[in-house]
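Encoded as structure tokens, the following chain is the form predicted alone, with no partner shown.
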Amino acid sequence: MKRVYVNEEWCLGCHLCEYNCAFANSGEDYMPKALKDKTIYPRIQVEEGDGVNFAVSCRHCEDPICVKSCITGALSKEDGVIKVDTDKCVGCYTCIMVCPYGCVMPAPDGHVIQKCELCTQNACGEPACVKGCPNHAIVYEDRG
């Protein structure tokens, strides 16, 4: 299966997957109309470190617990992508506190989770923090 994967040494740290996908999960279909003066609340995260950075989103594991913690079933694993039906969650948050990757987060509205869901809701074709990598330091690839 296809997965997000980083290659650290590449990653400039400037944030533009965490720009490309708050855009491609916002509904708009103009960027500066989606983002400009909000603030934005991104499915990957870049971690700055000495010298090296890195960008983080979910992993959909093999074996996910945060499927298994969900106590509504507002998660479950499809075609080997971990999906988010946010009309069952509750936001009891036991999703996020299990992953141990941190790449399930508090929804804007407080009430519900985000992750990645590799932009199978959007029709990008391939995830948007991909697409937008100008160093190439994100690939969506099949590591087998």
Given for the second form:
Amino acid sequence: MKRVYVNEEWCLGCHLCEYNCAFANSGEDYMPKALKDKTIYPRIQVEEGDGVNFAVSCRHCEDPICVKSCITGALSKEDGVIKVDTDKCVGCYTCIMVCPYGCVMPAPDGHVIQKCELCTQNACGEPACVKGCPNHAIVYEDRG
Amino acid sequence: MNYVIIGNSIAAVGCVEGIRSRDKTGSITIVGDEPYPVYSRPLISYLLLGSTDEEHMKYRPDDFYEKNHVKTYLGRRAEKVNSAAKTVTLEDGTVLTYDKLLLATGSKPFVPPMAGLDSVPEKFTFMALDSAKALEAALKPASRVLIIGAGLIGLKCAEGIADRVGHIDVVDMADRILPSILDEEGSAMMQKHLEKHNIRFFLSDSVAQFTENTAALKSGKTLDFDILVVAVGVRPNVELAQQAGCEVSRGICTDTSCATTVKDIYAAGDCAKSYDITTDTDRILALLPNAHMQGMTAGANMAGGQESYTALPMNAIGFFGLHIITAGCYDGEAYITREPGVYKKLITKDGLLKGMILIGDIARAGIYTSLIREKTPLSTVDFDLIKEHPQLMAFAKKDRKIKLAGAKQEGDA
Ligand SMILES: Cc1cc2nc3c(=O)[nH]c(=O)nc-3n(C[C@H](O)[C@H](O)[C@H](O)COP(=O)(O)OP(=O)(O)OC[C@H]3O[C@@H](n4cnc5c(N)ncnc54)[C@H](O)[C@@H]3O)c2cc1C
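Structure of the form predicted in complex with its partner chain (previous: the form predicted alone):
Below: every chain and molecule of the assembly, starting with the one above.
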């Protein structure tokens, strides 16, 4: 399975992945229109530390505890991608309680959750975060 | 192989998924007394709130039973289990035989004896889709609602109907709300929040006498009401297990393989006990993720697997936009953060994170939960950092490589 993997040595902490994620999921086709003067709610988050930065997004786990714990059946795994059905989700945040990576977050309206779906559900079609990463600090590949 | 499952809810679904992960062809039969395909029970309050509907409450897609080759008897009650003959008899006399049986009978509302209760015409419990529908039919914009019980179910009910009725009074014997998951400070914070929404609390109190429309409390107060909801707690459905000879102490006793003490009978979900890793005891954990995962393990083992299930008590629940996440046990040294709208308590003992209460700031809470579940020695993480905010930065670089870069755990091939 292809996944987004992190090369933390290369991460500049530039946050471009966050902007590209927010843009890809905005439904807009012009970045300034989608993001200018707006608070962004990306599904990938850069952690910044003492000389170390890295971007964290859903690991699409083999045995996903978020899916097993979901109280509504809104989370499911199809073809290796963990997806959320936002019509079923009621925003109880059980998945946020169990995700060991901290990669599920409330959607901006607070009534449902959001998470990385590897850009399979938006027009991008492949992870926008990886595509736009200037330093290959995140890569989309199969490491077994 | 011939599998029979009694109960058609979350643990049953987990069991079907567990069985089918190993056995694609064995025959599976589910008997459930509610006349619906499996639905998410916690959503009954969201149904009244108007944020979901019956279609979206379905816990699994419509083709779940067909795809998994499950035969169902819905709207039918199992009356008897004969563990010697390995049969289950339904209320209409149908006899099913089994090789492996799962008891997934869940729990029922506990209605304690209360003087005058029989004289109350509009009284409800809040456990099932039918009870929610019945309550909904009785609601009127001016209704005065009295809820007995300030626990999770009573208060979820209150949230669900608060905007649809005149006012809500909640009475509980306990001196604070949500005592099963919160400490005193957390309870007080949530109570204040709920009081802003048309809800009054009468704590350390109970009903001495009901009439048709009044409740005289032990404290001497009298509350008028049109609609009564009794939500003081739940009791596991263990009668079939007892009849079959399984050991029961409050809940059905199971080992970590989810087997009961009777051969070829398993139990999972709210009717069963599970092993709580944080208190080192067998307990009933009436929680949905627990029911699903215990059911999955039971199913896998009924189909010849060797899986083991241990549980972590944990709750994610919100009221009117204020969210709570709790996990583990609260015995130990506390680290507390207070900010406007936020209360956060982390409990450590013996160098481990043992429990937590998060109100208002639940971001990335699962990082804490996994420290509790994995019993990660806090000496191996930067606890000062992670105390402030859950983050992967607090883990050692080699652990981050495993988590984020696909590196293998030492000892793994
Ligand atoms: C209002 C409410 C809110 C909740 N909120 C949450 C929440 O936010 N998070 C959370 O984790 N948990 C929550 N829960 C708890 C959660 O719903 C349960 O833990 C979960 O449903 C347990 O699943 P189960 O399969 O063990 O049993 P149940 O869901 O109780 O189902 C058991 C089924 O078996 C049937 N049955 C029993 N005896 C027989 C028989 N003899 N023959 C045939 N059928 C039988 C019952 O009618 C029932 O349909 C909530 C519960 C309620 C009521």
